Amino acid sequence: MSIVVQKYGGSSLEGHARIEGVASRVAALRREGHDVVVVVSARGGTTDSLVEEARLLAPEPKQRELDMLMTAGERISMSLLAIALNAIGCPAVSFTGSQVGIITDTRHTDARILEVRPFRVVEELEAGNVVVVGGFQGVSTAKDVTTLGRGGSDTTAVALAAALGAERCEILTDVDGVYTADPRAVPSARRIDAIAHADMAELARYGATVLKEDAVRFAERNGIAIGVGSSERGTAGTIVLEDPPHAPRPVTGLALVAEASLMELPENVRAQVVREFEEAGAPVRLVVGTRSATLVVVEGHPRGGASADEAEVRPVSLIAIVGPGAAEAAVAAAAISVVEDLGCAVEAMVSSGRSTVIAVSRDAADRVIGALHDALLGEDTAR
C-alpha cells in the first residue's frame, strides 16, 4: 500500500472534539488503503507554557533539561491521538522520535536531522496499525533528547516522508493554504496553488509561518512534494513542489519580518559582528555593504554582537519580495517607486537569487507591504 504522512498543528488537536475529528480523517483515509503517518504538534500555547514554568526556576535554564521539557507537549498530542484512533476501531500505535529514529545532532533546542531510521514504523505499518509520531523531536548522536526548533514538526513530517518514500506529504493546519502575502496584513491577498520549493523556501526565511524553511529545504533536497491545507475545510490548499505546473509570475508573494533593528558599522567589523549575532540567537536577514560602511539587519532587537555596542540602531521592519525574477532590476525599482510614492524611505535594500527584500521604518511597513502587493501582484498585474 502507498504511505500518506500527515501533519496536523496544535490547534487541529485543541479539545476533543478536534482530535476525534482528525481521528475520523485518519481512519478514513486508512480505509481508502493508505498505510497511514500521523505527526503532531503539541496544543496551542503548551510548549510556551512549559518554558515559562522553567524560567520561573531558573532565568537561564539548561538547554538539555529544556528539551527534555518541550517535548512533553508533543508526547500529550500522540498519545491521546493514538487513544481517540483505538476508540473508534483503527489500529494506532505512538511514538516519540527517538523511537522512530530521528538522528540529531548535538545541539540543543534548534538541531538539524542527520539521519531518519525509521524500522520501528515499517514494522509497525506492516503490521497494520495507523503510526503516531510526536513531532518537533529526535536523539542526538550523543544520545540525548533533542528538539528541531519552531515548527519542527513540520520536518518532522517532511523526514519521515522521504525516509519510508512515502506518496505524499501533508501538512494541516488552521490555514487553508499558503498566501500571495499574509492576508491579516493585505486582505487582496490570494490563495496559490502551486508554489516552488525555492520560493517557499524564501518566504518562509521572511516570516510566512505556514510552513518552515527547514522543512521546505529537506523537502527540497528530497524531492518531496508538500500539500498545505485546512484540517477542517477540506479545500484544494497549496502544492510546494520543485517546479510547479503553470508559468510562473515574476513575483510570487511577500513575507515581513515586522521587528528588526538596522545598524551601521565599519566595514572591517561585519564579520565579527554577523558571527556574534548568529553565536547570540539573534538572525542577521539583511547584510548591505556600501562605500563607507556596512547594514547589518538583525531580527528583532539586538542581542549579543559586542563589536556593534557603538552603533546606531535603528528599528525597521524588513519585507521580502520573492519569485523567480523578484532579484531583476525592473522589480526592485519598482519596490523603490512604491515606497517613495507613499512619502516612505528605503533603509536597507538587497537583491539576490529568488529575492528582493527592502528595510523600512516600522510603523510604514503595513502600508507599504499592501501597496506593494497591489502594485506587483494584482489582479492587473502581467501573469
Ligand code: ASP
Given for the second form:
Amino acid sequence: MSIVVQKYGGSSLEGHARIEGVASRVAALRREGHDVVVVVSARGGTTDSLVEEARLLAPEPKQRELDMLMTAGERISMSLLAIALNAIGCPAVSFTGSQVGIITDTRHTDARILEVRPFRVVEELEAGNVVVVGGFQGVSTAKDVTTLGRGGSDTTAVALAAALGAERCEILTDVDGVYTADPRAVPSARRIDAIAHADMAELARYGATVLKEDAVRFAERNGIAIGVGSSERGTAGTIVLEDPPHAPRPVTGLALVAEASLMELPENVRAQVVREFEEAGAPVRLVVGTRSATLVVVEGHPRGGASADEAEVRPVSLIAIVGPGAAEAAVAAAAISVVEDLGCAVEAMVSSGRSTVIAVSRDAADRVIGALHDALLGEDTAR
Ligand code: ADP
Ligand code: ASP
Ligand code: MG
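Other form of same protein, the form predicted in complex with aspartic acid (ASP), not the form predicted on its own:
Below, the chain from earlier opens the complete complex, with every other chain and molecule after it.
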C-alpha cells in the first residue's frame, strides 16, 4: 500500500468552491493509485468564534466543555469534504480523532498524543475508501474528547502518517512552502527548499505558525519527512527532514512572536512565579536568570502567575534567529548592531543551541525583523 496523508488547513476549506477543489485534487491522487488519508482543520475563523461564544456564557469555561465545543469545527469540515468526495464518485468516509484511535493524555485543550491505533483507517483504505479525519482532536485515557492545542491538525497528520507508515505526509495551506520569514511580514523572504526538523521546530516555537512545533518534534522523533505546500496546487514547495542535502547557512530563518510580555522578577518570588506559569500551561518562551533577578517572557499576556502581580509587565515582541550557527557570537553581535542602528533597545536576549532570541518593543518589531532579514538572510549575504 502506498499511503499519502494530506492535511488541508482552515483557509483551504472556506466556501463550497474550495471544498470541491480539494475533493477533486484528492480524487486525482486516489486515481493515481495511492491510498489517501485527508486530515482537515475547521474552516478559517470557526475555532475562534466557537471559543468567543463560550466566553460570552462563562469567562473561564470548563476546559472539558471547550474541547467538546472546539472539535465541532473539524467535524463540519470532515463531513462536508466526505460528502463532496462521494458526490464526484470518489468513495470516502469521515471519522473523528477518537474513531481513528488517537489516544491522548488528559490535559484538556493542550493534550499530547500517547498512542495511535488506526485500525479503522486501515480497514477503510483496504475497502477502497478515502479516509477523511477531523484534525486537532483525540480521546483521552479517561475517555473524554481532547484537543491538541491550537494548530493541532498538523500533529494529527504527522501522527497518522507515522502510525500508518505513510509514504508521504503533506501539510497543505495558504502559502506554497516554508519561507526564511513569514512572507506576509517580510516581503523579501524566500522559500526554503529543504529545512531540518530541528530548525523548523525552533521557528515554529517562536511564531512560524505554518507548522505546529509539536508536529515537527513528533516527525523528528519518528523520522517522518513533511512536505509543506499550497492547498490550491496540492504540491509541496518545502520538505522538512532530518538532514537537508545542501550545505547549511548559519542562519536558516527568522520568526516572530508579535505579542509577548516581559517581567523582571525579584529574587524572592522568581521560583514561585515560574512554577505557577508552568502549572497554568502558560507559554513561557524565555527565562533568563542572573544572581539577583530573572527575566521571564511569556507569549501573549501573563496568566496563572499570581505571584507575578507585583512585577512590572512590559509588552514586547520576540524575534528568533534560527539555524545551525544562529547562536554563534558573530550572529549575536550582528543582531545587536542591527537593533541598535535602528535606534531600538534590546530588552532581553539569549543565544543558545540553534537560536538567538531577542525581545524588542512591539512597535519596533516589524522594522527590526525586516532589517535582520536583510543583514542575515539577504540575497547578498554569504552562502
Ligand atoms: P492553516 O490554517 O493552513 O493551518 P496557518 O495560518 O496555521 O495555516 O499557517 C500558514 C501561515 O503561516 C501563512 O499564511 C503565513 O502567514 C504563516 N507563516 C509564518 N511564518 C511562516 C514561514 N516562515 N513560512 C511560511 N509561512 C509562514
Ligand atoms: N482548528 C484548530 C485551530 O484553529 C486546529 C487547526 O486549525 O489545526 O487551532
Ligand atoms: Mg496551522
